[in-house]
Amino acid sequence: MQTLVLLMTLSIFLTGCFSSSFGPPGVPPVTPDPPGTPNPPPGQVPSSGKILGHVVMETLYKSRPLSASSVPGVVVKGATLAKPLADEGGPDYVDSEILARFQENTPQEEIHRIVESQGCHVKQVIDRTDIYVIGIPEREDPVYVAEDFEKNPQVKYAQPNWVGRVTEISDATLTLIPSDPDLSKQWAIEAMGVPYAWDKTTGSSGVKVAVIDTGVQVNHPDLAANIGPGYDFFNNTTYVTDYNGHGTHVAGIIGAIANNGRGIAGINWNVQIMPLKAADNSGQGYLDLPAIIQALYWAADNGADVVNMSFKISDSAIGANNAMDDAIDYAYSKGVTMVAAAGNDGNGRVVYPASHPKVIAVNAVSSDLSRPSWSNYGDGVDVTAPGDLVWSTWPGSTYAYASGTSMAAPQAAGVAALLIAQGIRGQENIRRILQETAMDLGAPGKDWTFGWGMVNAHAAVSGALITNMKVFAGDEDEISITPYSDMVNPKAGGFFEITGVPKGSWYIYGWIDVNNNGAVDFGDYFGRTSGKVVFNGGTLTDIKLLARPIVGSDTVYSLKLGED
């Protein structure tokens, strides 16, 4: 018999799984035999059929019911002010202005003629683009000024200056463990396994992760020495000042200083945030599309290695944003990874600029890993993150509680500058490894409420995806486990379907060798369902199997791999 020997924690063995009840009836049961229960040996029985399944990579977070919002909002502790945000009934777009852009090599006196021909004046070219603000008569609709100039063959395009508004409504056993006192406010630090993740990296000050939003409060003394060069798009000055709120919280979430004894701990405790304004100094959250549009050309040669969009532009903008598609395309052709908010109406559908095929779109779960009611969802959501009461740096060096999938992106942004720290590059690389390292959560497999499933900061670190795990059908006694069916990987989603399968009682086993070593242990995911399934051959279906992290034992045993 060859054999190979992998260390087993007994923990391990205690974090087995169930049988799920959603199959159909009539399906075998899973029966409660200990271990060592008999089986025939192998060869002894022709294996005869399949089980199909579905595995789910958890962390070792417990669940736990917080008051949740049940509007996305800020709870202030501490803040001395709180600023009402964008009203959702405000204005779609500016009335005064349209943006167009022209067919290339277009003379400019051809452009200026085109403008003054429709009553309308130049005000600036965005920095970076030949895209034009154009200023309108007064009481003219822009939408039907945006009409009237693409009829003109020189027009590339036209379109109305739509606001965007921040993504939230106001009111209101481990190796490292950092010293931050605030710590275990953070309960999103704990869902994704982010103090798992750190023992792998902390991240890098050589990545450059642009917050796009209202500023941040440069000098918070929990975020200034992760703060880089940035600008303010909107005011035209190098000074960020946010009279918001909601870009400091975000960038406290991707990047809070760490380890320093005081407040929070971001994602990453060694990043360079590169603080981008687009808003004005209101305080009420109005973001401007061109500085948008500005800030998105500046992060992209400005080496912004990710690029967080916790906004909305208005919906009636979505499939028109010419000039913001623009943008984006290019900020991808520099392989700049782009993250950005769902949105918190409830419904489902995904905004822009989140909707957009090269941006990761982000919903949110809430502590007890529920959607809250408000937070968006559909089939364009790539991954779910914590985002209903977010503990994060707040002006006046203070900080404060937030709801919304803004607090959302920004997670997986953070985990996604984590993984570039590693070393690891492509957007859609990045993308996928989110995908295929989330917790699935709802139905099996990519659903509409939580896409792929909750970001897994210690699995996407780890490069443990879900493609990459073992499934097999085995027994054990005291001191080992073998195999009886082939092993097998499962498709993205977790869906998988074991071969050569005998007739007998087995246990379903899931590993992922993390470390590549032949061993069961430290970091490691491995699962097994908390009972033997009984299989009487044909083809067996609905096995739920949940696998976790191990975080460490003193009990060992082998993992016989079975005869020649």
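Residue numbers count along the first chain shown, from 1. Quick caveat, the model's predicted, so the values are computed rather than measured. By rigid core we mean the largest C-alpha set that fits within 1.5 Å across both forms. What changes on going to the form predicted in complex with the partner chain:
- With the core held fixed, the Cα of Gly261 is displaced between the two forms by less than 2 Å.
- Relative to the superposed core, Gly494 shifts its CA atom by less than 2 Å between the two forms.
- With the core held fixed, Asp345 shows a CA shift below 2 Å between the two forms.
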Given for the second form:
Amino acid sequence: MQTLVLLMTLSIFLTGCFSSSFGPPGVPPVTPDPPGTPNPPPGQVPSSGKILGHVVMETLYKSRPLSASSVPGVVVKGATLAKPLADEGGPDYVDSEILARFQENTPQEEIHRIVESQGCHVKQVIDRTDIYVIGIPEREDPVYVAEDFEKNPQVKYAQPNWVGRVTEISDATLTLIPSDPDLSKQWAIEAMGVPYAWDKTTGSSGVKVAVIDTGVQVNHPDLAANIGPGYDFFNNTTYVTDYNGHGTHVAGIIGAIANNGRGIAGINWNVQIMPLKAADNSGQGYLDLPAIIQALYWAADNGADVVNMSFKISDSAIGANNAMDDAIDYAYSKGVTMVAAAGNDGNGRVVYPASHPKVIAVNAVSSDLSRPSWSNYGDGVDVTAPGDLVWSTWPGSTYAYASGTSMAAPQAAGVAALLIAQGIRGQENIRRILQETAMDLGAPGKDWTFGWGMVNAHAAVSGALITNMKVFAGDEDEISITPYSDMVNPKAGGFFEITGVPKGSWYIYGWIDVNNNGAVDFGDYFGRTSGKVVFNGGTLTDIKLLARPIVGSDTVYSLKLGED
Amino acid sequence: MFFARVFDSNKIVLFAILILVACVFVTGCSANAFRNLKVQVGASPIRVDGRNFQVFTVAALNTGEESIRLQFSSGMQFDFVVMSDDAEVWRWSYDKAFITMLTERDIDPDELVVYSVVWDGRDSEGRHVPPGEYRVFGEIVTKPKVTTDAVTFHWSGN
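Following the display of the form predicted alone, present the structure of the form predicted in complex with the partner chain.
First the chain shown before, then all remaining chains and molecules of the complex.
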């Protein structure tokens, strides 16, 4: 088993401005470039070809999380253009100290002896690491002192304490774990990375999500506080009693009250559910089409941001739905994001209204991330979401499992509501975010089975679009990753073509610098090929890359990093 | 010897035959799933406040000794279709939407399940149909779909 130990240090060094190519070809540096050493100007590094492949952004569901003990918290040199280095004119490193790491099992006494033999002293050991901050004599150059240290075989490495701009991650907070006891039954929450999304937002009561359905138990104790005004368009009353259960289930997925010590957690802890009933009181599972149309107009006129439509309109009526088409067009013109279920017929045709181009179509995925045999599929699917055995609220102030694309659509609608809570507007913008942050399942890129992939709430609210990923060929030492190729962005679906790749052996990296701090750290999406790719020029294809989120609560500098 | 030679020289053909047999078996099993479910459609006129209506009913009786589980891919469990000659005049599901949640219904031995709807004599476009002879059949929209025979009824008009 290959073992790679990477260290993140207190300081972050950035030795040059952003360039599309770095370092001499084929000769990865083993130590950081000295400060002030310019990167080769673009165009002067001979490039030999390109590498093609596909990258998948995963949630942490069913995969080993990149936790604090395994994060490759390294700096990508020169990767950030937007932020300046240290104050102009000042030193690029702390002039009174260096950082050093010693071989494992080196006794403390021996470390102190080595340090003092250089005329230095131990200032501190960085918390939760074995990185020593070593004070050096005045007027000594840290670069040379570090070089002297590295001559000792007991010293794993030593380096100046480069002045960086980032010493902590301001947006890496503890993942919010709500107190709802049934959270463990909600596999959908974990699958879509929702708890990590909650670090960014738990929704807003200012966001209105209309649920056109069989009604909602508005006084359900796990829903009541998140229920806004609604209407029963079949019976013409403000009472929206749910005699079926479907609407209550859908509402809970979107916005069951969270962290209340009861039941489940909705995707939105705070939201305003707009219950719009379009069913009679028989409790049967059918809705009235004219009532649906009225409800859609009403939603649009009453400020709904999102409308969830977990129903299909009868096959026989498809093609004769001008009135429904008009209602969809109207709601769209009002800025409403419409999400609908793809259907449960197990065939390759998305049902109406999900098939309408202005509606986001969602089919279902099971907890093993396969398509349930009953879930529809096809070119019309935008994204997939958990729809099998979903636990949610049910009339009688209870809870129940239910399956269907009915349960998948509100997952996507719920995440859309989180996006809107963050100030994101525009239906097509939201659709694009859902698509380009999705966890690609099945065939690479968009496919008939899963559309663009499973909704990834964490990536969506983090703005971690796959098209923003930096993909490059490079190499790394224990501190830094050095790109040796152009940095390119994958196309939607994750297909990339790295250009300017010199001959040599390279890791292929994929990285979204979510917090834009130039370091691979908490909150980012990061992936690297497990081994080096031997590139002899020309074109290399079929490189597969997985990028996963780095999560946790620690600050960058305190990380000790390793990967098996 | 003959079979041995066939086996040796025609493995592909044999394999294909096995697949075919398997398919027939599976299809047969599927078809047999509801062999004890007897379905019948009925049409009954009713006049209320001077207006004519037709009540359609699908009745499904479990004649077997074991419970039958009907699984539905949506909230649509049944449908009714009115025909005039070979032309479809009205379909109950035409102006409806159905929740896209999987549902089930168990029918116990000797249990009779009934689905009923009312027809007011309008076609799917909402136009009154002329008096005359019509046929109606019902469907239970499980997998595989169970369809009744059609019965003829007289529509007196409104």
